[in-house]
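The chain below stands alone and is given in structure tokens; this is the form predicted on its own.
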Amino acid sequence: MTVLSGQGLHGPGANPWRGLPQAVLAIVVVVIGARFAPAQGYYLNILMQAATYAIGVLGLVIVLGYCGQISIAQAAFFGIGAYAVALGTVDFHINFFVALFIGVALSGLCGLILGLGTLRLGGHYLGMITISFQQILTLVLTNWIEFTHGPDGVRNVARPMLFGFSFDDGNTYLALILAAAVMVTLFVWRLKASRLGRAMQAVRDNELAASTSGINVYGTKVVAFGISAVLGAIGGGLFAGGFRYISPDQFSFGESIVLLTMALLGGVTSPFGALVGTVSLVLLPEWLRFLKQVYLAVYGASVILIMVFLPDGLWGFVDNRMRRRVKPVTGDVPPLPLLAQSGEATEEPVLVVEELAKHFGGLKAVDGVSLTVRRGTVHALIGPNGSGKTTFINVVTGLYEATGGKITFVGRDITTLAPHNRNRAGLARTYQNIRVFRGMTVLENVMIGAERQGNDVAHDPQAVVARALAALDFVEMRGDAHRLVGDLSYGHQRYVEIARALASSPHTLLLDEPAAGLNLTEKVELGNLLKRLKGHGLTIMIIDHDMNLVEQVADHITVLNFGKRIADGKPQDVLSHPDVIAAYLGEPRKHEAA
């Protein structure tokens, strides 16, 4: 939730210390509670298992819940951490924490390498890669007997000692594990509301929109895998110290499925869901043991029913109810900077496209198109369906690689730049088919734009919130800031997309059929919005079939047909051009005929 007060803005990621007092209190509580837990035996083991597994599951929250990347290898990272601690303390006689650090570093490296697979793969193919990694590690742990001890495992794993204080006692070590679980939970919780966390969620919801909003999609995925692997190793290392014995079967493919089920059961998009799911899945069999022979069947049925009827998990159900109580954001913020500036249309070229081509096999979707968009103008690109307009925009913004030609933006050759780098240079866009981040709130969607690298507020969390709210004020959607964007109407989602682009303070804005799907009233409102943008120094390129809208706002028009440019010039000249009438308009515009 984002609120405004006399002390300034407080929003997602605005205060890096938000939640720290509660975390300290939680650590104190769990440490005290650990002193009253059984010092040894079955129930102590249950508590240790739940706490260490929770840390591993929190890693899945990052890679799967936040970033949307399938990983079925969390038990492998868990095992790397466990074996690093076990072998380090037993065979090499090194300090527990040094061994844990080695395991964390090795697991993180493996996670980064595994994340490299996201460059070419996704979906179930990526899932298969993670399964393969899991299986390979299990085989190594089982068969490399001279190093891992093979199926016999490693016994007598040492517990740590820090500054002369021993954690050998069961209650003391449990306190250490619980404190670590609290700190990791705080980290994962804060990560979600951070710039990196929002980037991960944007990648999860829509990779194309994320890339053209300035997010390095590939790098974000790799980082998510790396962090997830690190947390898995931390949980595994603490697990080894807790049980003092490990073997390969404890880190098998089946255990990865268990960890994944815990995340999904509690709610994979929330760290608190990870805790709820882990505790539930560890304790549920114990609660059902009174059913004796049938308790496993009841346990399995319970898990299935929860996942079928609560698709967002146990915590997701609670979170959805809490979200409805969030109050609208109130308070004043400075208006968008572009509204405070003025600038008339000039002849200075901003976007220069020379002989641009994009071929799909034998299909020439864009065939040698050249045009110049000048500073402060609204340049319309029109043409019949299939003429290559959207393909042209996709090539200009880097979603498609050009077959030929050159693109120059503000004097810089951007022909080969990645989409996120073109956005960082000041080139923002919207889409014909709306691409918003449906799992995020309206405000969080717009904050993605404000956090564009190179934007003047990108590294100031409070200023980012203010800029996002200013963009929402401009499109008159402040009242919906707290709502999930997926709950909005089609027209309002279109405005969110425009607000996200404006919050990035772009040099040039590309609008791909912004009026598509809007009713008559919404089209009038859109036209008024675009008119308000004119005269503030913002350069706009618009694609649309609504000729009334185009005539209202356009200073210059380019017409495409079958991938080729057939007309280019002032609106009155282009719209009366015989080739344009024959290919697109069908008849002269009434005001032109008159």
Ligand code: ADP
Given for the second form:
Amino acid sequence: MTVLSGQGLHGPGANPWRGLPQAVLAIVVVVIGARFAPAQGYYLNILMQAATYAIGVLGLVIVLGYCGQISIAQAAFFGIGAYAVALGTVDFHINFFVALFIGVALSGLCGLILGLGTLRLGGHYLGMITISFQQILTLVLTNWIEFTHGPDGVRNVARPMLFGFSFDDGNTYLALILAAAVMVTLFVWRLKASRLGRAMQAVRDNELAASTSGINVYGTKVVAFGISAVLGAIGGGLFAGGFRYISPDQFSFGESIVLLTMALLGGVTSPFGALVGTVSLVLLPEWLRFLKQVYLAVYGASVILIMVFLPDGLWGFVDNRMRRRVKPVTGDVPPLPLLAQSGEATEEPVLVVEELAKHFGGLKAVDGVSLTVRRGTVHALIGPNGSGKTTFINVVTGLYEATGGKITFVGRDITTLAPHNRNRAGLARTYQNIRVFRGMTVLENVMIGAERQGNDVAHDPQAVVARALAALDFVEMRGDAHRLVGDLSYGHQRYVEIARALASSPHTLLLDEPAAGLNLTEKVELGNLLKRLKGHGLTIMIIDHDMNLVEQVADHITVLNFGKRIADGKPQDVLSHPDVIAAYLGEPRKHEAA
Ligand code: ADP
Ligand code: MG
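For comparison with the form predicted on its own, provide the form predicted in complex with the named molecule.
Next comes the full complex, this chain leading.
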């Protein structure tokens, strides 16, 4: 009955064992192939290099491709894993796997500490800090000679023994690292369609929208960076066992750039891109060797050309073409729970804002505004451009810290709560300038809403998909479920944004100029949509310029001017208030007189 790109209605991440048989088969094939392949010497080395580098590059897929954070220290994490295995087996005579585990733990710890220290700052701090970390590690590896053997490097790195079985033979070891590479690839691939993976991509595409959709942005970035450091160390540890000799220059800044190039060349948003990129950059120099002196120039030029003409990488190019053939989603889903109730306005206060202030330097964008939004009502916030409406919503949703005042939501003081926690408390919003996750599909965008912590369906992946589809049904966008949001028209992106908010079963919905940028037909549709929502008793605060829309749906209006509240009350009273007419409408409107 259902087609969801061949995954069933319940879509990505629904069944944790889905794909397991194929995965086991892939590993078995790779292991047997590697064990009995005639690869010797040179080819063996190339395969080992590609497999271990690929694991490190897969770490970059997570931190850069999924989460959008630039890390320029992947070679350093690779080096930590490699030195842990080398020094552990050579100097401390511990088991290979124990040494590898120590390296992985140490690398993950460094990743967490660096991430915790810098990722709260946003911007490019992580890039800068990872460059420094990379340089420091190279200095330590080179100069702490008693411990690291210095520039001479470490020789005779051991290969593992496990329960008496030796991986010493080249092909046997190759089988081990290829199996590891396959497992890491599958892990990274599955992560993308998981709740955590979606949160990472949401953070990459739009941090503000992620935070007001209930995602802990800082925490998500730290986890992404931590996992990438762990994968880097796994790749490095296996690399050390493969080549049996390591030295500091193999883990230098330049190598971090090589790993980054591999990721970008293949297509950094997909694990398969990482594999394609890694294999290409390992093989390309080998193929070009016959060019002798001009080899480096041709190599550099090829990489640049691929990046210029295929900005999504080699795999991204293929992937974009495959996406066009995705089938639509069919099948029945239960409607939004909201639709089961019928609404009526009550006197119960839901959102109580007292003397709220937000100053930007000397500018009082919001200047002591109080208002009360009551359950089941549509409360309009109007006022001329620049009167502080958006700033008001930004303070209420936690994007800006209040300069003064108090915000109470459903009886709880939320004045200092983080944006994602306000969303988890049931406060959802849309943006004047649409904020959707452009690199994700329509369905994925709305799933982010559905799986916000605290939502009734959040812990059931199947129910999350069903809820997202129900929200898309409500805005009549299900047919576009598998399209990339970035490819949609402006009006449709608005609907996706509204569906994302609705899927989170919000208690109260804040809409900042939802009609902005819509054409006339779309405005009429939006008006109908708001009336339907109101009919089901959702509490809504709406900012809009379109007085027709406001008059049609509002139960209550608050007017701002220069950050101050100049009127508040029933629509007919407010709209005929002389101050409001002077400030906002300019002159009494003609049809009112009629
Ligand atoms: P509205 O949504 O009513 O059109 P805004 O809330 O966007 O108005 O803006 C209110 C005032 O606050 C404007 O003068 C605007 O320039 C100023 N403002 C808004 N955001 C910021 C900011 N982040 N930094 C400085 N000034 C801001
Ligand atoms: Mg505004």
